[in-house]
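Quick heads-up: it's one chain on its own, the form predicted on its own, in structure tokens.
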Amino acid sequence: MENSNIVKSGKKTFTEEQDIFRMNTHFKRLRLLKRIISHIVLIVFALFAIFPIYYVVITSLNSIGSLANATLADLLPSARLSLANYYSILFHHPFLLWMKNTLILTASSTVIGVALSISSGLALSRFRIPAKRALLYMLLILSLFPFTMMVIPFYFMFSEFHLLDTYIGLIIPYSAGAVIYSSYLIKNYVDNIPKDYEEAAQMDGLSRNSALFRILIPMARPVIVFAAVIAFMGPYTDYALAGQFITSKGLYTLAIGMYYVSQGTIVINYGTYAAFSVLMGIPIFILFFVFQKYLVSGFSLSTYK
């Protein structure tokens, strides 16, 4: 009795374990499927968002007139790929003109916009100032109202100052552009950093001011670098304004320099049009690339409240 038992509560376990051993056999193949199936997803979105880089990239190699002329081979490499476009654009055109005016424009707009959004930001973040509240808000309502609206309003006022047609006159917006935003953002950022760096520097003897630029700023050097980033990307961009403001060929930017480039007689020039899009985007990913780190971090701290 007892070894037929011992042979029942054997075969028992013999018989559980080839149970688990299904079992673990089929949940192998469920997180195969899965990982497979999730793979075949992310690729699928991959190519969807590389696609139009792409697309760009070969219709600048291309001598494609305009869309109604462009067929499908025609986004497949083959040998009639050149770089005809882009020589066009270099030897053809002031290119590296309308880069530095755009640089000029852009770096001087963000200097100004980056410096005044840290000042404002420290100062809503740290220090008690009268009507705090309906500020905020009205920073918060100003920086939904696309920038395009107040093109007439400047172009009356700056005309009446003498200031179209010249660096100043897109420096003065693109500024105030960049502070509107920039400051509720490092405001949000500043608000997560503790009193105590601050209070413990000033207790080993800083000022509140020293402590404010020499512990607090570094602390929020992400969000102002993405701050930085931002208050580029608008003016390096912009044409509603600088197509307004900017007549004279001599102080072109890019994106007006885009615009006289890629127009035909009748259509636009697509080819030469996404070649100066890659020649344009270049410093962009460049900035991108070198300043990632700080990208993420201040996109994903510094939201909203």
Given for the second form:
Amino acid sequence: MENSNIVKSGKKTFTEEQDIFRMNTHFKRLRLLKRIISHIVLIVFALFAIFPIYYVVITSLNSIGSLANATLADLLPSARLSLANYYSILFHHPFLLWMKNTLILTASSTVIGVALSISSGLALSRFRIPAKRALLYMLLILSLFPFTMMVIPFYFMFSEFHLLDTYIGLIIPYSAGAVIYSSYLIKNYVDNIPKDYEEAAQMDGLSRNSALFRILIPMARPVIVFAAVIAFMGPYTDYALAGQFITSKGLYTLAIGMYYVSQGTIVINYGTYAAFSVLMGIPIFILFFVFQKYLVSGFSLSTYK
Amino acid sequence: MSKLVLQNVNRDFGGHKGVFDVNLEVDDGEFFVILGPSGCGKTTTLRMIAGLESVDSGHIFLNEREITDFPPRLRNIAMVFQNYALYPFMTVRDNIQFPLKITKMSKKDRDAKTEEVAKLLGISDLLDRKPGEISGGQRQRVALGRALVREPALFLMDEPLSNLDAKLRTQMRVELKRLQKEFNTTTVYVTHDQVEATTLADRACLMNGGVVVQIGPPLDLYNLPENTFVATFVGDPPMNMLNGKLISRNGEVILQVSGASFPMADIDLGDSQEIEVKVGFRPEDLSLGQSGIEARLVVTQNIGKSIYEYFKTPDGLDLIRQDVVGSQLSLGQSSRLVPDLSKLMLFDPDTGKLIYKPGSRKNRIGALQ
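Let's see the other form, the form predicted in complex with its partner chain, since the form predicted on its own is already up.
Below, the chain from earlier opens the complete complex, with every other chain and molecule after it.
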């Protein structure tokens, strides 16, 4: 038996005497099988990911009073669908005021946080700073602490400064939180941009600092957008800090509003809760949709070569 | 008038890395090439001229004005980078006129100048594209355009052709030379490629280990190398370098190298009987003969216009011979190789300095005693 004429594939062994077409068909089937299996795996995981969103949407359209009354049949679209939950949120509660409050808070803390992150990220990447490594480790360690841990110290601090129940009292911790994560992110991205670009700009007539700002910021746009979206998401959905600091109804954010609205007389009103979630998710959805292009490259941290 | 002078310029990075005591004078309108292997300090020297690297000690003058500590933007120097460093978020047009925009030139003048430069470089139809959408050769032209548009006192180029493929590189070499002569702008060009140095330079400077080894017209570097480093660095394939001996016998001086002897008529050894030397001869100055250095043909490379033959001597030394006709030997065949004695060079084995070349004033053998 000549070894060179044997082809092994899994448990099957082909010799040259056997039909060459049969061998090829075998590999063709194998490839198809692999594709089917990977698709099944992907579909199962996609279902796990999509189901909660579907559940929230379908619950928001349901008029059942509480979870106790819910049946599996309620998971399917039925004749009982109604927009009552949405109507109640939009017209019986100051939803738009809460939205305005939230947007003021998130927009200003995003702008402040990202602006500070850009300067610190550029500095950490390009300048010689004493104890730079220690600083970087500190940023990394700080970003590991859960935000809720800070609620109590922040509360004491801001009560001293009389900043509780104000916009500023939330904007400061929100933007500080953004700086920790984003400056590290921006530094890493800028590290990968060759120095030639800002040096070329210096030769072209810019000072070192304006070369950094006028050339590197546009080049780091993907990561800046990414950092901004992350910085937006935190305060937008925050309840831990806002729920403790804000007491006046006129300053309620969406997250507080959601809690307030879904409190029924006896049980939590899940229909309203779900409808509120959907309404709250819409701006996030739009945000991701608009900046999709940047987010993809921000995630992959790919830069110019 | 833009004359560049470097006076005792030093930049020490520690660990014998850096640039040490560099003195250069580049005349107005001259195409000056700094040549050297990687890590020899050529790029650091260029960056110090640009102002991107600070100078530890020494002085740099441009137009008889000291610019040693000037920030780059005030030096009136344009630079072309190896990777071109075109701003990826701007169109080609905006890239080219970026330096003009900084000087607050009016948009009308800027556009006119950009069109003019683009026409000269043959990139007029690319002006509205982004750098990511054009080819490497086109990017190179845009980078040149950004430098040309300012009409600077000095051009600096850091290996501008090394990212191009071979054919385009040859083409751009010709074009660079033409543009430089047309604009007559003083140019300092850094490269590790000796072909670029010999084809482009009015004068070239060879650096090694942070030190200037030799300055002169490129042909001088080829014909009259200061030492073994220059001799083996300039020239492709490189110069053959063997250990040899000069022996005085009955009033005649004989060169012994790898088992062969050659009479050296015009050498006077004075009182000494024997001197160790390094013997250098170029591949094109080596011919096949009856008596000479014995060697076996190992590899041949035919590059069309000529053929390179790689030999090994019985003691394992490598020799390269270049011939314009096809190989007369078959692989593995032994032969005798005879260097052209009128083009042979002898170097001091300790210092590496050139001590003898027939017909040149560099004959320093007498001074060795």
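Rigid core here is just the name for the largest C-alpha set that superposes within 1.5 Å across the two forms. Numbering follows the first chain given and starts at 1. Note that the coordinates shown come from a computational prediction; the quantities given were computed from them, not determined experimentally.
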Honestly, after the rigid core fit, is residue 55 moving at least 2 Å at Cα between these two forms?
no
Would you tell me if residue 247 moves between these two forms by 2 Å or more at its C-alpha, with the rigid core held superposed?
no
